[in-house]
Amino acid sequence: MSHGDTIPLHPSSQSDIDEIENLINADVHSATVLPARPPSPPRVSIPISHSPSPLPPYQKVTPSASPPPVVPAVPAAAAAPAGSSRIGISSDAFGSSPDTLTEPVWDTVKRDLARIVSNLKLVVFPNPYREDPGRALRDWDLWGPFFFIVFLGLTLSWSASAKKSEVFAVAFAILAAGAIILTLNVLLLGGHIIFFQSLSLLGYCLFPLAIGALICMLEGNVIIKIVVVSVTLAWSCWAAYPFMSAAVNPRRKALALYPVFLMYISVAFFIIAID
């Protein structure tokens, strides 16, 4: 087949082409030219920024242009809720404990003396907290028991006519070792008490006997000594009873109290027999 040859179209195809050409010619003749739309005025572009206070890119902020905002101070009492309170690291709460390293020595001494007096009232004297041993001696310390043991040893040594240093050494060793052994006895019996708390309790209970030893040193009558020592011995046993009995099982109460009363009775005989 040469390039000059043509292929006759199908009659339906030729009619379609003719119809398309007629539509094109009709659109061209009927089209009207619309007036041009006037151009719209230019719009001001707004810069987009994620900062809280956007500024145009050409503006510079000088330190004196916008002073920093003044934030009013909030009082500490208003900042915290009305029902909340802050407590320092004590035995019962969490928080920042007061700094005692930089305080004056006299303030430290006064605080320790106040604690000793408070614990002495809770242990030795009648008060409503004696039925709750954990609450009564919650803020325990060892300065009070140490002072009473030393004072009792010094009183016995001053009462002795000879070998005063040996009397003090024996009294101090018996009282200190006895308190440790009695505490271990309570813990081995399954007692719910802290080791140093028990030492503090037994030391504070020596206060009546220390007062009795001081009276016996000033009074040489044997009858008066026996009466005074009997009263102070009963006082010491009465002070130690609720704490030691509440620390162990009721069925083991006698095993915990018998050694305590035995040590106090030994100290009482020591006070009477010293010359």
Given for the second form:
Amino acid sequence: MSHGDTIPLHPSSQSDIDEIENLINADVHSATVLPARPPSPPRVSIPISHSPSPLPPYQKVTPSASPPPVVPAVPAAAAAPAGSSRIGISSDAFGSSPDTLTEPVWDTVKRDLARIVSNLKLVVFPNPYREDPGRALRDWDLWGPFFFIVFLGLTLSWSASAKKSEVFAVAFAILAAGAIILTLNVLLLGGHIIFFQSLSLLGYCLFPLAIGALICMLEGNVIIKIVVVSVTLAWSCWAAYPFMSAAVNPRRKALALYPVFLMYISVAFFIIAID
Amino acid sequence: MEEGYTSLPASHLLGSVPAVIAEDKTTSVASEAASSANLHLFPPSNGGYRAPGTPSGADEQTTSSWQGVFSISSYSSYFNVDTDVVVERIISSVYPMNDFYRKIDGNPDLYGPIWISATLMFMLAALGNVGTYVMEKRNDSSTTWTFDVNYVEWSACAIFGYVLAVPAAFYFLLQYFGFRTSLVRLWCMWGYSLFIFMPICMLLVVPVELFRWIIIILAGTASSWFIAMNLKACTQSSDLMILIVGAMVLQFALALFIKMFFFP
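If the structure you just shared is the form predicted alone, then what does the corresponding form predicted together with the partner chain look like?
The next block holds the full complex; its first chain is the one shown before.
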């Protein structure tokens, strides 16, 4: 996507006023009119005034983050915590066409889903990038972990015959607080990870256990449950291992990995034990 | 740890160590040579890593004293252990020998207490359910498996509450009686003392009531003895027998609570 540092910035604000008028007066799907304008994204052209408020809020991000290599990380960081509104707040805000504000909701959802699937493929399934943890989840997001944690909690809650809401509360608390505490543990041991990237990874590694919980909900035999959960537990631990072990000093590798295994083993036991 | 010297604005005070110690005595107990100055203070009062004995100007201490609580790097000094160090401390907590306190004196860590407590919490919840089911099945063979989620909540409150509250209470009591100890060392010691309950949990699943009672009494005694020996080493006197006996009683009470609540 085009970025403002290759094209001279337009000093006048008249082009933006025209832009705003176009957006206000035009139909929602008439975004095709806009490519007639010069290809430079007008949002980058006003480092001096932030007054045009009808423009989407991510404009504020652009002037301050001009170095291009940070492009994928910054919008993702701006997008990830904004879980409330899914319209317009997308990770492609940088230099993209103004479509992201006016695009259909389905396009936004599709883009987020595609990112979840690609992250899942990178983390959980065997692929050539697994040995390089920094590369693995460069485009991290928190939607995937959120889906998997809620799904796991709901599945366990449905499987339980009594105290369903308590089961959900305990499962959700253990997983959410556990991911944060595990990340803090690595940071305190002197490791080098990015906080949200690690949260994202630990959430994605729950995917096998979520599948295991679904199978256990549908299947009642204890032996089959134990086998299925053991396989998915091993899969989850295998998925999380390279990232965590690369993050710390090799002498402290076991100290960083043990809590991860503890959390997954206790969730696995929870899945088997819920009646 | 050279970066500690260069990053402080008060690094010009390096040359005048005796004067700075005199200036510093209100803020930190820098008198014990074997230990880092910042490990005595909890919560940490500096914003980042500090080399041991590095002086900081009194004004810097007061202005940045609260910011250290929220910065992760200032807590890193309590996690400065390697795998083999942790394993060695765990082993020495099981054999009730006197030297555990000397081992942690220079470098108390919070990694052991936190994760031993977390592991014990999960084991109690899980094995407590298994043990209860097995015992009921033995008495009445028609019972079905139920998983009581409340065990998780009770074990979390009991274990973490015990490990957080009892050393804090003893810290204040020891301060009252005039002994300067460090809260982190007390937390470290109480945390490692819980390790012996982990294999005990696994043994408590056996549904023979007499066996369970024998096991838990043995474990409680061993753990209480560990606490008593180390408190004695910590306070370096035996004038506070009442406190030491109190600590032993509390540890034994925890053992009995574990048996009676989780493995009835």
